[in-house]
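The chain that follows stands alone, in the form predicted on its own, written as structure tokens.
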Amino acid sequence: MQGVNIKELTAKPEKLASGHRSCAGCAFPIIVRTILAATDDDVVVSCATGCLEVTTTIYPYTSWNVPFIHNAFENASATLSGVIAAYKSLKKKGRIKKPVKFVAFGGDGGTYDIGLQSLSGALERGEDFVYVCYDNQAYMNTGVQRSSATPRRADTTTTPVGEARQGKIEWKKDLTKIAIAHNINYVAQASPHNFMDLLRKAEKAFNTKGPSVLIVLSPCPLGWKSQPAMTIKIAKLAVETNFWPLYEYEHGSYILNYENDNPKPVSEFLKTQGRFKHLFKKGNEMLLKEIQDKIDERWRQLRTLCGKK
């Protein structure tokens, strides 16, 4: 990583401080504490409605150290983007002298489905800010209700597994690559497990004119059926299996960040968690092949995009 000492982290002031209300083994406090430190620069963040705001603002308490402001769920870019305007404003006119970095965060919900058209008028605007979306893959924070982002064949509260069917039956939107076609300058996906690779997209992100986005997957123990002390272990799978890959676009070009020559079967990701349980039930084996064949797809596609024969 550039510019940052890694030891020198724990001595910085935390902007997201303890005492929160996420859940036992909630990925996204370990998400929004890295990308924040990769950053000296004063910082304001915009926060959709969601499981980071409901758990860190419960009145009359805040976990942020850092100016904050709460917007409605399909809203957070359009919000930053109204902040950065006042900023360059303020700044023309000498009020403001000092550098200040901008970072919204939404859920897949406020990400991937409601706030979609906020985030991509953004985007096509060129808005200088940060844009992470800490992907837990559902709508956890209302009851765990399926959104564009839920993988397919995952049980749900409004895709129960049952007799008509078996679970959610369309695949998970690819929100990255409707980033990159933006033709924006960066866009990463990025795990919790690997905290040197997230620490130096969010550093690469705040330091890239113009948009930024990171896609950072979230596992979530309520939602996903998981034990909250294997929250770290299932996003090593997710990767190690290619079902999440790390990798960069960057001022055009794709660049794959964890190169996975034996990847392990999906099933190892899957089974970790209750939500894909019924996919190892007898009878079931051509679902659990079909998410096998469609990673495995995805990832000679990526593969190809990265360059790689």
Contents of the next structure:
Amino acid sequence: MQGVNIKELTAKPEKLASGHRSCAGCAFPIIVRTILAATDDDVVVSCATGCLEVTTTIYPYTSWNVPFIHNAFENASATLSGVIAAYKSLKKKGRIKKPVKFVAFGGDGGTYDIGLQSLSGALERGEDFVYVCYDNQAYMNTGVQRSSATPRRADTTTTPVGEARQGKIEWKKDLTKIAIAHNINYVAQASPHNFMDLLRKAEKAFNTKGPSVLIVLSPCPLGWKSQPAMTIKIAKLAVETNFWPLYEYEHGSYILNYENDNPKPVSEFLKTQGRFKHLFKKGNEMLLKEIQDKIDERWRQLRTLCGKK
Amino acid sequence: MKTEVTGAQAASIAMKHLNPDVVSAFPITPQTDIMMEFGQYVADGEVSTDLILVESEHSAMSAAVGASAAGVRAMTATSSAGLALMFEILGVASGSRLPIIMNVVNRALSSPINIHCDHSDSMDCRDIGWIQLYSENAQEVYDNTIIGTKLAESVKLPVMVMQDGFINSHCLQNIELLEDKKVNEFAGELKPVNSLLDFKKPVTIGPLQLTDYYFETKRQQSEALSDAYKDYIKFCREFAKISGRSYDYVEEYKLKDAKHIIVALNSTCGAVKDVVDELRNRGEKVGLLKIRMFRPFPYERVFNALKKCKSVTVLDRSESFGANPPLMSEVKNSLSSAHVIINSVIYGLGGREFTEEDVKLIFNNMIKGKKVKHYAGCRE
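Could I see the form predicted together with its partner chain next, after the form predicted on its own?
Full complex below, order starting with the chain above.
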């Protein structure tokens, strides 16, 4: 797999076929296809309830050309643990010989919130699998309700903008750090706009012994109130403004994957999306500044962790 | 081979003989003894099982679903709150037609929290699509687990084997074990239709079914339970050949000419049998109908067993708040065309003692045509 170029990638068999029902401009098909292209071994997919599951498995059709299981919202990791145990048992008996890779996909609701316990359990047990969170920053499948991954001030259907309150009050949970706190070997943040970086990270995750976690920003035109054609640009802006830094945690070390001496202001990212529209109204300058300050503070912390001055 | 074991040990020994590929477990009183014992078998290399020690019962059932969907024999065990936490995934297991085997050590549900026996946990799961087998003693726990495994894998439905917490699970009893080889021959090898580890035929398990397909899937599931009803008796007969122990949907204890009959589940049946013997010695025509299979429910068998008697008292160790209690409700349904007096007694909630004296009082009131109190052993 090492050093694969884009041309070779396009020749690989599609593990998630086209024809599924995800929205125009949805980022997760790109994320899923890129990640699954990162291994040539047989792979089993476990998927939490959410947009990815409902848009790809409408009976009697399926978009999955690889074995796939959906159990419930909060248990993609525990379910996959069962599949891995079955594999180990059959391998011990010599009834299966080839190496098999295991990957779980969940949205931010199924990962940061309701599925966190199941994920934490599987990480602690050291299951040999890759967990991928496609983070679109709210419960999009049920109609854009806030999750613990929703950024502060985002307008969602449960944190609407009103006279007394302007969007979500709380800051986004830092799941990447929570994953790292399990002392596993590989955790990374990625973005679909840089798919070679995503591919490389997925490859690393598949080849790491024990659990790995990839958290991938997944722009959602429906929930972010953005233009479908802008998905990749918005993902890029998220990285360029340090809203979504690209970094890895590998065997105890932090590695920064993207750095700009003069990062763009976060407003460049926020203004592409209707969910932050209220922040640009007169009188809300402080709300915007507060977000910029937090991003700057977190960026400094991350740089320190990565050994930069 | 006779041996002295607890009900919990009987469950773990049956599991050992069936040598599941995957067992998932999370501790809860009074189920814990099953998993401690089984954990020792794993540590000693007596089974080839991959044991997953998960962080909750929800994950225990989720992992069992994953393993079973991968085409291997998967088991777990739980009690009370653990079963309640699994509830969502119990429906996934039965709806996905996965033959998971689970021992349930019956314990009261919160609130108030209570660790002792009643049947509110498994009764709350009676409509979730699992086969339910109830066990009077350790021997039946062992036998039900073995028969249940064959049944589950034959009709592709999950099965729960119940036993009373502490009363059965922690009491030493003499039971007859079978040789590993005989159990394996009887249970046979699991032959899955689909497996997540079959890469030549990739399957999507757990898809979204909307108004156009869901209904048919549920109907097939219901029909599978009817198949389980037919297969169960067939497997009981096969099991009798290897064990010498004959089982049926129900056990009819001195019912032939009985005028007054108690219907019950699990360990209480032992006490009722003793009282039946004593009253029979005094010439009273009394008997016991023990229900072994609660789901699917043997309506016809219950009707035939009870239709000729004068009065029936159904003992329920759980409430169905605002409705007839679960066992009473089914017995009443079975007897809708018979002219039999039916009394309902709730007893033993939260492990409240229920003695032979209590049983005697119920029988005496039935015999004398007096009112049978709805709550036995409960302060007014």
